[in-house]
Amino acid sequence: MPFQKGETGIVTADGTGLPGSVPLIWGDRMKDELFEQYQTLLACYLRDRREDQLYAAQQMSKWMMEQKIPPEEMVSFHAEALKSLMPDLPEDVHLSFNFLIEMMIGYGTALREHENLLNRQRELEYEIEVAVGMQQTLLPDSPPELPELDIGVISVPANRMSGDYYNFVNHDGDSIGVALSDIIGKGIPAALCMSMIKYAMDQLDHPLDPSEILRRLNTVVERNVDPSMFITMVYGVYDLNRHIFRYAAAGHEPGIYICKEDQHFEDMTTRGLVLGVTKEVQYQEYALALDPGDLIVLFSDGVTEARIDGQFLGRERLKELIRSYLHLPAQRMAETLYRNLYEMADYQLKDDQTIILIRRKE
């Protein structure tokens, strides 16, 4: 090899071994033997000026960064080498020298900056990437399958880490309650607003009328959450039996209905303040009657507010594109419409996109 680092020291192409038989600690033990290593390598280059010995000096130099050796001491190294094989060097080339340690001396100083960043940075990621698969145990793993209702979803994060939340809650065999919640806030603060918001909801006891839950969540939020975050929810009722969908809304895109007889899309009604600004908030609920084939599709503002050529997808282009997949079973007319939406933004979508589609067997 042209040089390694072993238990018998460094070794030039050759096969001479270097001085230095043991393992190094840095000291000036370590210094005094890498000294002498050094300058017989440079020694056997400037003799012999062969490619495996300038190979040799990169080994070393590489061996010499892993075990954190300032920059200066190789400087050093080197002036000190200089000084012994070419005694006659003119004074100035040696303060030279001199000068350039005290450079390096700095140098040194923002490199071990930087490595300590790098491990703080791989800390960090470390930690968003449990953050974020706790997210994930927050989430349903799939919609619900159920004889009366064909159920699809897709929730895709702008980043790493989702500000959507959507639920499935079984009310009490007869019904089924859905939620979607959109957490104004990126990161690790809208994953704890979604966690606080999941142990909350886990918390209350069904079955509850929709505008009921979503006062009793206000409360939570008020209480727990900064003043700077707004939390928009719709939470609905599905009567399995009667097939209405009972639903309030607090603060959130309002959803659109679509009738199967006549094909008429219907922006559902909403009205309500975001979770959490104040603490006394009753919030209206609204009633859609569902016939076989009808459809209620809920989602996030990142559909709608989606850039396409440089404007807002908005609600019109969005129904545009339900209607060319009405045809479709739901789970696939979701990820269908997520796909076509990620196409006409050129795949940069800047916020998270959650979808529920919640439709009436026939």
Contents of the next structure:
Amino acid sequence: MPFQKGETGIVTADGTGLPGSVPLIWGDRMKDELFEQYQTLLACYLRDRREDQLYAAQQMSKWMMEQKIPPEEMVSFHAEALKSLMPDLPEDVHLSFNFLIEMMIGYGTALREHENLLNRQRELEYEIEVAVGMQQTLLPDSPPELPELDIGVISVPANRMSGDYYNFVNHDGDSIGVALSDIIGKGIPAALCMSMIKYAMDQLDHPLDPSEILRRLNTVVERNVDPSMFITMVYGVYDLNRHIFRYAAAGHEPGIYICKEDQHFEDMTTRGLVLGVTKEVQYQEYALALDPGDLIVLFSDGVTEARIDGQFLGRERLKELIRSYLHLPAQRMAETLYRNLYEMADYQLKDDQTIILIRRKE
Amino acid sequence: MNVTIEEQIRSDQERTLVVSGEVDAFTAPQLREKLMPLCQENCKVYLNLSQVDYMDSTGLGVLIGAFKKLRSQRGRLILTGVSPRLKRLLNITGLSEILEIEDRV
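Moving on from the form predicted alone, please list the structure of the form predicted in complex with its partner chain.
Once more the chain from above appears, this time first in line as the rest of the complex follows.
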């Protein structure tokens, strides 16, 4: 019967030194009992040299580790046992065990430190897991479904937490607002900053002009972030009746407009300072008129800066990629674009990737 | 990839930092460490970027941090040797409008 967690065996009376099944509760007598067991087991093994006795020793050491009995204690058991089993050993041998005990104390401390670090890591893992879950609640579950538009979104963080933020805001059924934002850096600091943007946006009274939204967000970001932190954003409002997309950008990578009729691609004009650098910034507003089948592609810079064979993907290759999947519905197109990118980058995307597709239905 | 930063003294209140390599999330802290102590009152800091192969948004963040600190202390940050790629990044982010950029290195 091997040693069980929370109990130890009592050496059986059969003279093999193997542990019996009577449980023993950790208490004051434990050390003595344990020493007795060790000594008996050792004595029996030295006499019989049996495999199952070695196995029992293994079980005993496992149990002792679970009880967090330090390694130096183990060595001291051995030294004590030798003293009583072989009293005639030269003094030097006994002394050498004192020496070994000293050595093992450092080892034991390192082991306990390691154990603490492991526990700490598990706690952190858990905290991050909770944070990842919370971050997910900041992002919309799925793109809005509208009779006028076919919308597709994909957003995948490079690590566990994302620095890309996007949102859709419904303006009384007449227009829909879309925000795509990239926070400098990635991981946890970016994720914390993202929640600020989310709540700042929730405070704004919609509908507003895209330029006004950026102007107000800029003052919030400027007041609240570290001097070397900044945020890029493109904000657009799609007029569902007139099919005009008005937008403004704060330092965000320009989107791409694709005309269905002649299949031409156009870089969307965007000029404007990133959020958070100076107090008062006026943002320029632009407008695009969409015909049926026309498509707007917005993305974070992680997409164009994906490294493929040591080179950046760049806008031209992104356009080629978009061209090959134009026939797909928006959501499938977004997912396919991302999957292609992921494969081309050899499954190592170093930055967060977000793609938003807005197509006027035909 | 790595970054090396060499400091040159132009005068009492003028310094040049020559930056070579890639400035990204891993190397940006090194640039910040060299750059921020130079951002003192009335100081002029030249940042020679002609040897910079790549700079990401974290690198831009360092430039912005230095720019803000110098601006609040009547100092100036001047970028030189800006590559076309970096120029494009500065244009997209709108930073080319507020940062001083000199063509001459």
